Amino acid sequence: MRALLGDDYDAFVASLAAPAARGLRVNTLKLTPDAFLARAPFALNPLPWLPEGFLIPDPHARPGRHPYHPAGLYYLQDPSAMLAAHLLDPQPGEWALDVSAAPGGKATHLAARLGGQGLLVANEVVRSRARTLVGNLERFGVTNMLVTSEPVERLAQVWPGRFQRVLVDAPCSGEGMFRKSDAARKEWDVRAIPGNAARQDRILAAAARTVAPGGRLLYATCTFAPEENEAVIARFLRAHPDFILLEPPSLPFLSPGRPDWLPPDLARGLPLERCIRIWPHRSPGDGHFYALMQREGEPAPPAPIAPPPSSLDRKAEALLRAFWRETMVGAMSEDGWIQYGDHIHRLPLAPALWEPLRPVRAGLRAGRIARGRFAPHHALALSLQPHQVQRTLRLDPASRDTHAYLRGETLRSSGPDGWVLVTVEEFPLGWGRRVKGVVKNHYPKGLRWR
């Protein structure tokens, strides 16, 4: 890097011994980032390419112990991975692709910006990892989703150009988290570079085919070494001439990529300076880069979703209507509703628009039968808006049984028995069930605060 970087080496190196910036990006699927900016329970400097995001510049703030964080308020991301949803802009019923998804910061970033129409398939080949995705896509109150757990090359099987935005954010040598995790640079080895960028040409390329005429392909990586980023790039568009490289927007902490640093006859006649480095000495995020490419053609309209019709038993049937009619408010809708065992889910298109694929979650968990009635699963809380809901309890963020709920204690409120939506202010937080003025706590044991 030394080498590479010439007189800007002393600044970066000491970016990298600085204290890693944090930064929250709203979650627009709920509330505006003016709504939260007037409730906001610290201090937030905005970003200003990013409308919803925001630095958290209070060293001392702990903003994944509020209960806004668990009502899916907001996503405490990078400032520089907020860049990724801003480049595809995926539009509202488009269908949008994350090919490495979890945790799931830009994926419900990408489902944000959808705004709950179209389709989000957000795949994560480690299945162990695609759990803590599902989470985060469910505590932003995501239901149009699929979560898969498959090589990239099955889904161009199932899928070829299908996808109107793809964003391959490929694993990488990880430099660029060196300033927040000690595992990166316990882990990080220069001789790991080459077998990267073979393994990022082959994840790119079967992306690739998931495109559609018109559509967008964004690759993102963490790492600064041109073996894995510009030269990729440069290999890929000599391999898909239908695939052009296109100019990165006039946005703060941007620099251009580094064709120079390639071998001349890799480089030679490619606009390689489109692609964006983010660089921690000249940017308040971590190291990141970005290639934004377009697949030739022209666009069509995106093919459009609708829920299948429904095929629960007669017993899940009855059950599930017998908790609408006692709980919720207005009539339950008569499509997508599908069984697992079970579990009901209600489905954002027909299993056979994913087939053979068997995901890790399809759509919104809508609960369980248990024990001859249908128990509420967490997501379907976080899914809906109290108006919803026949019976709530509002609590206040700073009251102690705000705090009581989120460590899994029972309530006591007075009010009908039966399901209980708890919200913090408006924003659901999870279940209760009142029985006699005691609120039996529902909220999940996984995420119950100690």
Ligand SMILES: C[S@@+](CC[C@H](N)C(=O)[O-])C[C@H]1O[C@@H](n2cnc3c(N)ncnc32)[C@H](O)[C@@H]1O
The other form holds:
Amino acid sequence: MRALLGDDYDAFVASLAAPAARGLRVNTLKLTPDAFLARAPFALNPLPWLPEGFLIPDPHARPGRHPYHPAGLYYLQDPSAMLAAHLLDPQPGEWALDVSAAPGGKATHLAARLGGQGLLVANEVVRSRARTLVGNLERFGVTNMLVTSEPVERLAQVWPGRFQRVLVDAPCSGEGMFRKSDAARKEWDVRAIPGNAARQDRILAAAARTVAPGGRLLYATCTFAPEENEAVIARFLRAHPDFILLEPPSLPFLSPGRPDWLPPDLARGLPLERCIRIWPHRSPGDGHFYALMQREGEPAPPAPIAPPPSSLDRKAEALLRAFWRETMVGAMSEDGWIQYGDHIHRLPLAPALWEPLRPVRAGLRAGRIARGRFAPHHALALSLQPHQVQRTLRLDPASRDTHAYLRGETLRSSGPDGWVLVTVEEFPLGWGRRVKGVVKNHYPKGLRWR
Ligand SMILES: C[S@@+](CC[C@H](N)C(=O)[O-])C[C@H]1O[C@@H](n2cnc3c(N)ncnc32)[C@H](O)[C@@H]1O
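Alt. form predicted in complex with the ligand, vs. the form predicted on its own above:
The next block holds the full complex; its first chain is the one shown before.
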């Protein structure tokens, strides 16, 4: 790196030793950035290029321990990672795919930009990580989604040319994580770089097959190694003449790609300076590499999606309707309900559009048939607004009850018996069930605060 960076090397090394800047991205599915700023419990400095992005200047602030976090009001994310959705720029109604999505930083941002219209497919090949991804998407209140756990080649078989926006946030040597993580520093091994690059070539080529004509493909890594960055893009562009590298936006903290760091034969004739490098010594973020590409061809409108006809057995349907009548406000939608074993989901699109894949999560997991009744799932609570529910228990962020609820404790509140949507201000935190003034806690055990 010393040889590559020359005069910048000392500043680069010093930046790796400095504490990581902490970023926060407001969930625009739940509130506007201004509405969040008006109630923000800690100081925030806006990112000038991203309305929903902020820095948290106070190193003592604990944004992960504020009730707004489990309510899904924000995602804590490195500011340089926030550029992904900004570059890919998904529009409501489109199909967006994130091929390596866990834990969900960039996927939750893509979902927010889709604004609840269209479809997000968030894929994570490592099953255990896919569960975390589901949790973060549910916390954000995302329902127009499929979460899959497939090799990228399999996605390309099922969905060739399907997506207007595709993100490849590739597994990499993680040099941009050195500042944050001792483990990343310890695990780094220069001998892993060629293997990483070969895997990145393979993932990117498979992902490219899912891009619709005129669609965008964004390649991202959090490493500085040119072998995993410009070299991957150079090989890709040579093998895929139907893709062009787009000019980056003009933002002061972006540095150009470095074709001069590649063997001349590999770089020759390609506009690799259009790749984007974010250096930790020149920006508040940890560092990232991006290459934004477009597939040639006339863009066609995205395939419309709509919930399929419902298919519930009679007992499940009766129990769901009873829950709706007793708990919700307004009519229950008649379409989209489907049963997976005991679980009831509401689907944004027909299973025929993803079969033969078996998603880890399809649409909204609304609840479960257990002990002769419908029990609402946590994801349903996080997808609602208080006016949609008959009984709510509105708590203040600083109240003892809010913290007690998040620890899994029983609350006391007067009012009619039945399911209660517990909220912090107007933002749902989860379910409780009230019987004679005692609200039994249904906040998921795995999420409880200690
Ligand atoms: C940089 S991380 C993704 C971070 C995520 N996009 C976010 O913003 O939170 C790369 C991901 O690629 C996954 N991965 C590992 N091997 C893979 C492979 N062969 N194909 C696709 N993804 C893979 C890792 O499990 C990891 O979750």
